[in-house]
Partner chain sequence: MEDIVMLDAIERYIRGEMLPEERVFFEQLRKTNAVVDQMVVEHTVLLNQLNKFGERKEYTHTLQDVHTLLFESGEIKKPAPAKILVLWKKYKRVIAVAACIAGITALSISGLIAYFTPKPNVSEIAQLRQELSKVKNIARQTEAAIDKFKNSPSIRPVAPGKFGGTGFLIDSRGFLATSAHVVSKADSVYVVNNKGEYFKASTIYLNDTTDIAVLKIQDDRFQGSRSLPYGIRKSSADLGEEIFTLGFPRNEIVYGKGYLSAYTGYNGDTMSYQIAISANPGNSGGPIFNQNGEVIGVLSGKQITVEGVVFSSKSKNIFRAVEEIKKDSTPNNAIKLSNSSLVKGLDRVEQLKKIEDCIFLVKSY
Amino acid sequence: MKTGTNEQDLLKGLANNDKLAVETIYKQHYNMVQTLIISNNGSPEDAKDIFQEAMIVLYEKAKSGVFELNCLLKTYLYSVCRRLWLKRLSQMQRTVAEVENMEDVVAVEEQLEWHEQQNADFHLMEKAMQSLGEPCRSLLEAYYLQKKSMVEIAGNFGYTNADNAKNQKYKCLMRLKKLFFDQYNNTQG
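If we look at the form predicted on its own, what structure does this chain have alone?
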């Protein structure tokens, strides 16, 4: 399986100490690694350490000039992080069972599938938000992302009171839900 041009560009950027390439790899893959570590007896600090070690491994491979990535970058990083974490667990004597049984503890395929589905759902939600239009998008962002009260929203959006703002928020939420599920059902069929 050949990897995409974008991933090859990221590897070249990493080898050349390109800050944007490093940031992109972090943004795209760190949460997956954090989920792996935390769900297997680790802490957020452990996840940062393991991801950093994996980035060093990837950097050294990319810098060598002979490294050929034959899978997705996500799969490679996940595999390296998983091995590093199992090694650390073994060193800390926190293993649950013999190393042969660790495959049961770290279900690679299930977690990757779950993570990929989560990412796909987030992208669909992002698309639904973009096609929602104004003022609904701004109203929902004000309430859910900026954590503004209904009184503040009523004042900012020109509604007569908080109840009217709440009704509008509900209508916008129903529109967003419909847009999301229309897209979701189109991708499933």
Given for the second form:
Amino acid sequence: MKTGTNEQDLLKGLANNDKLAVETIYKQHYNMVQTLIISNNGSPEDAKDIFQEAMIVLYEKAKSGVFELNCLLKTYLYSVCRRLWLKRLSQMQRTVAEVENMEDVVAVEEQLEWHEQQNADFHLMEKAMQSLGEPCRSLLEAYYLQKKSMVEIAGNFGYTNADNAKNQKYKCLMRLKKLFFDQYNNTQG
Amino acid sequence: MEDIVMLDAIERYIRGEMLPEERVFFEQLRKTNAVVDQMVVEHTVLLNQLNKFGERKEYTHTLQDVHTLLFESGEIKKPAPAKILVLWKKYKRVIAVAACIAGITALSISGLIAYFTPKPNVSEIAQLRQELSKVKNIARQTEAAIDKFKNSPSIRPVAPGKFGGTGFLIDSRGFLATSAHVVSKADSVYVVNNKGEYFKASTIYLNDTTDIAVLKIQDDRFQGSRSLPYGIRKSSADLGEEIFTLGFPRNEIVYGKGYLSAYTGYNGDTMSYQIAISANPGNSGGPIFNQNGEVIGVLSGKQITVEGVVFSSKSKNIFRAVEEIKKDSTPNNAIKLSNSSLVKGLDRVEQLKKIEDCIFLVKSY
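Would you generate the structure of this protein in the form predicted in complex with its partner chain, following the form predicted on its own above?
Next comes the full complex, and the chain you just saw is listed first.
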């Protein structure tokens, strides 16, 4: 019998960007998901896609801090993957009578709806960043994502001093803000 | 510059980097100044989203790394085909026997089915060529024909044709497509344009299976235009697509419209579509256009037993015909089919005005 605390630790690891936690979960559950997908009309590539998306769901949940796993991680992952795969199948219009249950399932619809929303936000930002173009994108990524200091950035990007870099960063950020909110406010309705 | 300072302050405020007094001051400012407050709210959302974006990107990379890593170390692997091979070796004998039995069963069943199935009744499909002799008053026709023959410069046959159908240009230099059954029994073929001019044509391709024939106008008087207003569609049409046709069920050009009702024709024939359009004898060989003015088929016949069921050979068959013709013609007089329609987006009346000159009445003798 697997202990619940063990799996809670894994989730904490996920939330703290611990690569080892990812590895452990991957090792324990990937083959199960692969079997599910392949025995239901999918390819190994599909299996990888679906599993990784389920891992993202898990990650978002772990990050949100309000998530409690009230079943085995295995059951949770299986349910999410099954749901995601059913959806993918219907999108591809490959009709499948019924994905057979090889394992127990729990209801995950609500969580997946939430995940859809997160997905949409992610793609919105991705699009905004893409249309931002270079060097703005790299500049903002360096500052906000990689948390580099302005002095460091000035050196890397060839600005004469940190103030210049800061000036440029400000302009870029304003553009990103406009690009992002133009879309974001539409979707939030 | 003011804004930069402001933004800097907001960012420090969000990150909680402000000194206590500064913080109190800033919060006061937020309360009194709605613009500042709005900026803080917006910026929090933006930074939050940006942060999530960055984390998720990072995480996706980790996932990829882990996948590759575990894959290489063999902790996870693609389902092995080796297993199937082992099974195959083990059960080779059984499978062979099973296959034999299956084969014999399949053969005998298909034999039985073939034996008992009623043969499709070919006469159920009325090929819509027109038996002109029935429709016309021969005497008057002949008289009129002689009259016209005397007056008009065009050379035309004296007798009325045996069969009539419709044909349309597929290459402006004088190549037409029509239905095979319109011209299959003909000794000679004439085509008549909307102005009543006759041109002698010869059949250069005929395929009864697809019901497609290609004619070439032999007359020197025929002047080809530069390009055709419509294109010929290579890919399949869609169910429910709105279609229209132009044809010669009478001596006058007639327009009809309808929709594509099935991807296959009579008894599941994959060479043709089922369409719903009003069709009468003489419509055979007429082009079936979609809304954009692309030819998607050639009208071939209708089922007598059921009302409103008309069949059309698929436009793909025209391409096939042209390929066949190409094999025994020199490259520079090979037929060139155009894919693009020049009447796309025009309203129907305009489309018809441009198209009608390219539709011919086909008479076979």
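For clarity, a rigid core is taken as the largest C-alpha set superposing within 1.5 Å between two forms. Because the structure is predicted, anything quoted here is derived from the model rather than measured. Residue numbers count along the first chain shown, from 1.
Colleague: Under a superposition restricted to the rigid core, does residue 172 display a Cα displacement of 2 angstroms or more between the two forms?
Modeller: Yes, shifts by 2 Å or more.
Colleague: State yes or no: after fitting on the rigid core, is the Cα displacement of residue 65 between the two forms at least 2 Å?
Modeller: No, residue 65 moves less than 2 Å.
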